[in-house]
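Starting off, we have a lone chain in the form predicted on its own, written out as structure tokens.
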Amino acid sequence: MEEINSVVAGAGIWGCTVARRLAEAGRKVLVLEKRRAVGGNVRCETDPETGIEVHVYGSHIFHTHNGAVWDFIRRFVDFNGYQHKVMAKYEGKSYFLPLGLALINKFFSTELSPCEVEDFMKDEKRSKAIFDAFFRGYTSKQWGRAPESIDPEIIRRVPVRRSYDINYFNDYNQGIPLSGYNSLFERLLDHPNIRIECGRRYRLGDFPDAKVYYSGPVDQLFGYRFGALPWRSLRFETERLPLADYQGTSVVNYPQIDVPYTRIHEFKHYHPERKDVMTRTETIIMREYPASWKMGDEPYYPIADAESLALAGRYRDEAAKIPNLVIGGRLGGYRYLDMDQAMAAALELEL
């Protein structure tokens, strides 16, 4: 491989979709990842026994209505259709999450019609009812602190529907690959531009000819010189069962304040064309607790709030003053990305 003029630090979905675009504009490419492997959030583990696609950092479904996006995903990987349905566990009793017709009856005793929820949940009462029965302590907990202290627009981002339509997501296009994501990363990454170094940071000066893509934690590249930004952390217990269905579906939310973790993960359901895992009396299960984050901890989730996001700006700005450097992505640009979201960034950047 001729001398590199490209480095791209982290190989997550926006650092390994702009080494695509790098390669095939005919640049040199490095790509850094700290982790043994490529992947970021998304990289999955195949169980040796059940043969289970394990999301090693909690689900991952994609899902998008941008065309742009769904064409050029499509190039490296299919899909398999899966439709992602969520149930919530309240007081012992399955109710289907996002918050529409379904949930509403079941919770109020109901049988409305489309036409009268949104008056039905107009009552103070109700809605209080429904928030703090299935958001306030999921929120509480998610985030570590009361939801009304939490930016809105990560309340607004929980799905409101007056209909029976039970697919989480908004999205048309949806699925997961039925060759697994990590295939997704190891062909995006196939061309002959384009060099992996796994277990190497990228730090602040090296490569100083060439023009660096950096998706790392942007506070971190700078040495916290303007202290740390925060975090929300994740950890997981994972746990293989004499079962061949634990809960009926792929996520069940716990929404209730007095159980510790928020959701919890069962992998098979992510691959029903696949019999030969859906057929085993085994699954894999994963319970999901957020946690505090500090130095050292995996960074999950940004807390968008009026401190930390002028902390982040004064980031970008430094980062801004420093030639063939740009920064991207969930962790490098501070803010929270879909999957597509971050495809869809990599894509509409000028490289």
Ligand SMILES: Cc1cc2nc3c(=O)[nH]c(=O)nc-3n(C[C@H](O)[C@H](O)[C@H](O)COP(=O)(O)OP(=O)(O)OC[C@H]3O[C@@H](n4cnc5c(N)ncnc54)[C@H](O)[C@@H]3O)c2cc1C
Given for the second form:
Amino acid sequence: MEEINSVVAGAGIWGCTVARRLAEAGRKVLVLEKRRAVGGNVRCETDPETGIEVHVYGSHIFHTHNGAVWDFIRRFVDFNGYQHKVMAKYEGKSYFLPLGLALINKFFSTELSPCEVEDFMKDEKRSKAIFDAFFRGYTSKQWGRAPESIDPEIIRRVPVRRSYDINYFNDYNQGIPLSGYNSLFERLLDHPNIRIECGRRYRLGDFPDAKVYYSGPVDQLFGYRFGALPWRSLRFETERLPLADYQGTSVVNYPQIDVPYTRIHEFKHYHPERKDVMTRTETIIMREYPASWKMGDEPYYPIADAESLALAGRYRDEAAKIPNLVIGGRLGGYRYLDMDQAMAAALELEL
Ligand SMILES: Cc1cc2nc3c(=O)[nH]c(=O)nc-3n(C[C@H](O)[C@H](O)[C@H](O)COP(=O)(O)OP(=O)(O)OC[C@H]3O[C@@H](n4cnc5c(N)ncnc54)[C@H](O)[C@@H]3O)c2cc1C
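Okay, that was the form predicted on its own. Show me the form predicted together with this ligand next.
Now the complete complex, all chains and molecules, led by this one.
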């Protein structure tokens, strides 16, 4: 390959989309990824024994309203049409999320119609009961806060669905790549103008003659000179079980405060079309435990309060002073992004 003129640091969905666009525009691109493989937090591993695709950093379901993103991603992979549904287990009973007729009617043993449910839920005692059961414990576990400090106002902002629609996301375009998530990244980067180096971390000042597109942590890039940006982390515990099916669905939430994990993922349900996997008498589950974060831990969710957002702004200002440096993605931007939002940002970027 001729001389490199663009460096993409970080091979998640943002970086790989940027790399592909650069390559198609005729630029010579070096992709650096500090981990041993590309894909960022969407990376999967196929269990050698069962063939089950394990989402190493937690369940990832692609969903989007954005037509440009949908058209772009389908140049590389087809989707299996999986529609995400989430259950919550509370006091031994299973409920369908989100907050809609299915959950409310089961919880209160009622038969409310779509026209009745909103008024029914305006009653403070009822909304508090729902909040305490499904939101208070979950939110306090997720963010590491005392349950009492979780504001019941949250429930007022949770939209009540006046239907039995239990599709978790509202997006019409949804699914899991038929060929698996890793194939998406392999195909995005499969271009004669792209060279990939895994296991190599980009540091500020490397490649002074190239334009750099960086999607690692923005504070790390500047040696944490103003302090570290706070994150919430996660710990995953994966188990292979001698059962055809553990929970009958891909994700079950555990909102009770006395259960230490927030969710159990069961990955075979993401690929109902894979009969070879579905008919096996083994399954793989993963318990998700929220965890505090310290430097060196995997960052998952930005703790976005006024102070941390101001700090992120200082780092962004610092980055803007450096010519030929573009910062993006969830770690670079210090904001939660769904996959389609990360891809949209990469597609809209002025190269
Ligand atoms: C638990 C969880 C579940 C989620 N589920 C969904 C879901 O169901 N649907 C959905 O749409 N979104 C989901 N998301 C969001 C999704 O993970 C993000 O949208 C996506 O990972 C963002 O991609 P990215 O490229 O910005 O970042 P990342 O995927 O984090 O990629 C950044 C890459 O940069 C690398 N890197 C860092 N520093 C350097 C450096 N100095 N040099 C070289 N490489 C570096 C990292 O190793 C990493 O590979 C979920 C997020 C979480 C936390």
